[in-house]
Structure formats: C-alpha cells, structure tokens
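Okay, so here's just one chain, in structure tokens, the form predicted alone.
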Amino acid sequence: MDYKRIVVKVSGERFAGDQHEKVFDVHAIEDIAGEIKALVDMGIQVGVVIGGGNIVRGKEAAAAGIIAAQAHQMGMLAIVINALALQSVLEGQGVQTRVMSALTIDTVAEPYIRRRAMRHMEKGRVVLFAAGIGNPFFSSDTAGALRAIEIGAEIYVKATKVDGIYTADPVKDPNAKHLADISYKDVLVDDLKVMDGAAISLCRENHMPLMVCKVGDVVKALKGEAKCTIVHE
C-alpha cells in the first residue's frame, strides 16, 4: 500500500445498485463513498471518475435516434448528476470533496484545471472528475485514464462488478480463467473487454499501471488481499 495518489473509476451502473429499475440507490452510493473514505483515511490522495450509464449512455441514445454528438453530451451531463450525488454522500460522511467538470457549469461545479485538481488532492480533498473529457465519442474509461496520467497518479483503478479480467466473460463462460497479471498488448491483441481501446492505449503509451477489481474490494486489492488483475507493460 505504497500509493500516494490514485484515480478510481466507478461505473454509473453501480449507482443503481441491484435495483435496476431505479436511477439511484442511496445505499449503493453510500457503499461507494465508504470505500473512498477508507482510502482517504489511509492518507491516499483520491480522484474519482464516474460513468453515467444509470441515467443515459451516449451510444444508446445515439442508436435511439439522437444526434450522436448530442447523445454523448447527454451522457456527460449524466456523469455530472452522478458526481453531485456522490459528493453529497461523501460530505455526509465527513469527506471534503470538489466536483470538477470538463464542461463549463460554473453554478454547480468547478471547471477542470489540472493544477487546481492536484492542489485539492494535496489538501486531502477527493476530486470527482465529471463530464468525461468534455468531448463526445470518448468514454468515461478514457477520461479516467487521461485524468490519472495528467495528475500524476501512480495507478488507475477500475472498480467493476467482477474481480478482474478473465479470458472470457465469466458470467457466460464457466470455464473462463482469471488473469492476475497481463500486459496492455495482450489486452488489445486478445480483445479483452475490460475497457475501450483508447483507454488501454493511453495507459500503455504513458506507462500507467491499471488495476481491475470488484467494487467493494478496492482497499483489499491495493493491499494484495483481494483478487484483482494488474495490467502493465
């Protein structure tokens, strides 16, 4: 547990918990906040990138007939909503936070400025990076990779519903094998669906280690006490 600064990616779907008919499940958000608080209490500087899939996905909105660029902008705004929800719960748990948006929404969030984000983290505040990178056609996974690289994080953590990367979808294939360690090249060559290719390429080109673990196991995985996958050069 030698990390001083990390970026954690949490999918928007986790904000709905197991209640898929709901947009938000406050108990699920409290669990996410509790895990982030545990990292802060250990002295780690934390940035969080959030998805917006519990509200709207840009690709799905585009497939439904919305102009593609605007559909992705809708997805970015959904991320801002999730960031505000997580901010509220975190601050209710005593964690200082700042929401920094790649879109200009001055009345609800600060604009994303790299040096300001780093300063917030140095002061012990959790920075919630909202609105992706501010441009359409880029996923929140790519936004997380970019922010991790920009602010000098030591590792990019993707917290998801499975405990790492498998040779196939473990839900569909009972023979899928868990991979504790894999290179970025192999993720791309084998087309393993851990995150989009742009995010993987960014991490690879900038030597950013990636850890994939289960939501709720981030602290244990960083300590080496829970199953996860480390992706590196």
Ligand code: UDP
Given for the second form:
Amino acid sequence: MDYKRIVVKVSGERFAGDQHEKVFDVHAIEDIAGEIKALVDMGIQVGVVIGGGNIVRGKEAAAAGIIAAQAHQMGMLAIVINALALQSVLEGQGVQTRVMSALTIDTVAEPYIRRRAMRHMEKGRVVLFAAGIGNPFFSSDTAGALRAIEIGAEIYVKATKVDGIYTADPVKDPNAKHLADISYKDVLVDDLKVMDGAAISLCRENHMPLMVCKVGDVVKALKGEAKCTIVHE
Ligand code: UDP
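Let's compare: the form predicted alone is above, so bring in the form predicted together with this ligand.
Complete assembly follows, chain above in first position.
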C-alpha cells in the first residue's frame, strides 16, 4: 500500500450512525475521524468528500415541494454543516484540517481552490471538501470523483455501509453476490446502485480507480486485508 494521496467519500448517512434517530451521532463521527487519522498517521495525504443525506437530499426536498434548484442548494449547505462537525471532531483528535467549500461562504470556510487544496494536503492537513461541486443537481459522489481527479489522487474510496458492490441489493436479495472487482462499464450497463452514472463516468473517462468498502475498513481494504470492490478499466 503505497498511496500518497487519496480522496475518501463518506455519506451523510454515516454521520447519523446506525440508529438514524438523530441527525448527528458524535460517536459515529468519532469513528469516521479515527479512520481518517489512521490514514494520516500512515503518511497518506487525505481529502474527504462529505455527503449531506442525513440532513437534506435535494431530490427529497424537491419532492416535498421546494423549488428543485433550491432544494439541491439546501443539500449542499447540509454538506457544509457535516464538514464543520467532522472538522471539529478531527481537530479534537489532533488532526489538522481545512474545510474548503465549493459555495462561497467566506466567514465559515475557505473557498475551494485546487492548488491551495493540494498545498494543504502536502502540509499534512486533511482537506474537507464541502458543498459538493457547488452546482445543483449533482451528488457528493460526483463531487468526490471530480476532486479526486483534479487533485491527482491515486484512488477514490467510497466508504459506505456495505463492504463493496453486489450483483443485487444484499439486504433485499439473499442470492446477491459480492464482486471483488468490476469494470466501470459493467457498473453502468448493469445499473449497479453504487454511485450515480455521472460519478462512474467521470472515473472511467479519467482512469480514476474506485474502491468501495465499509466505513471502518478503509485502512484494511487499502492494504488488501478487508472485503471491498475495486472498479477499474
Ligand atoms: N448536492 C448538489 N450538488 C453537489 C453535491 C450535492 O446539489 O455537487 C446536493 C444534492 O441535492 C444532494 C445533497 O446535496 O442530494 C446531499 O448530498 P448527497 O445526497 O450526495 O449526500 P449523501 O447521500 O452522500 O449523504
């Protein structure tokens, strides 16, 4: 495992922990932070892309009657909230961080500037990429793919609640089979619900390897010691 720079995507759902009773479960955020710290301690430059699904998902808010573009802007602001929570917990664990937002929100976070983000990472600071790509109708998965490509990460890691990609939803289908690796094309053609098509297409066009693993397994999966799925050419 000789990664120098990686981008890890953590969905907002993970911030709520397993109970889903509240928006934030600080213990769940501490677990996420601990995993990021472990990567930093191994000398890896880490960028983190955060979701906002524990607070607002654009599609859901739009379905409830909010103007769609604004519903997505609310989602992006939700991501900023999560980024501030994770920053707080990471700094409590002694990890230096910067929140860089794709939406201009100067008094709260730095604006996202690619070269500055890379400089922070070179200095050992974890960059928390907030507010997605700053445009409505996109997902934080796509934002993660974009940032990973832009800043020259060697791999894009989606840390989620399942240990990789299955042929069907493993919760609903007992015959679902785990896939150790799969091509971008097959993910798209088989419509496997791992990420939206925009995110997969971006990775595919830019040869960005994608690893899908369970939150808590990132370090082990990068070492090849935990179950995960690698999506590649
Ligand atoms: N979002 C957006 N543009 C982006 C990233 C996110 O409009 O570049 C909005 C979108 O409405 C999305 C919400 O922010 O539903 C929260 O992000 P996401 O659903 O990807 O979070 P996750 O499911 O990973 O927690």
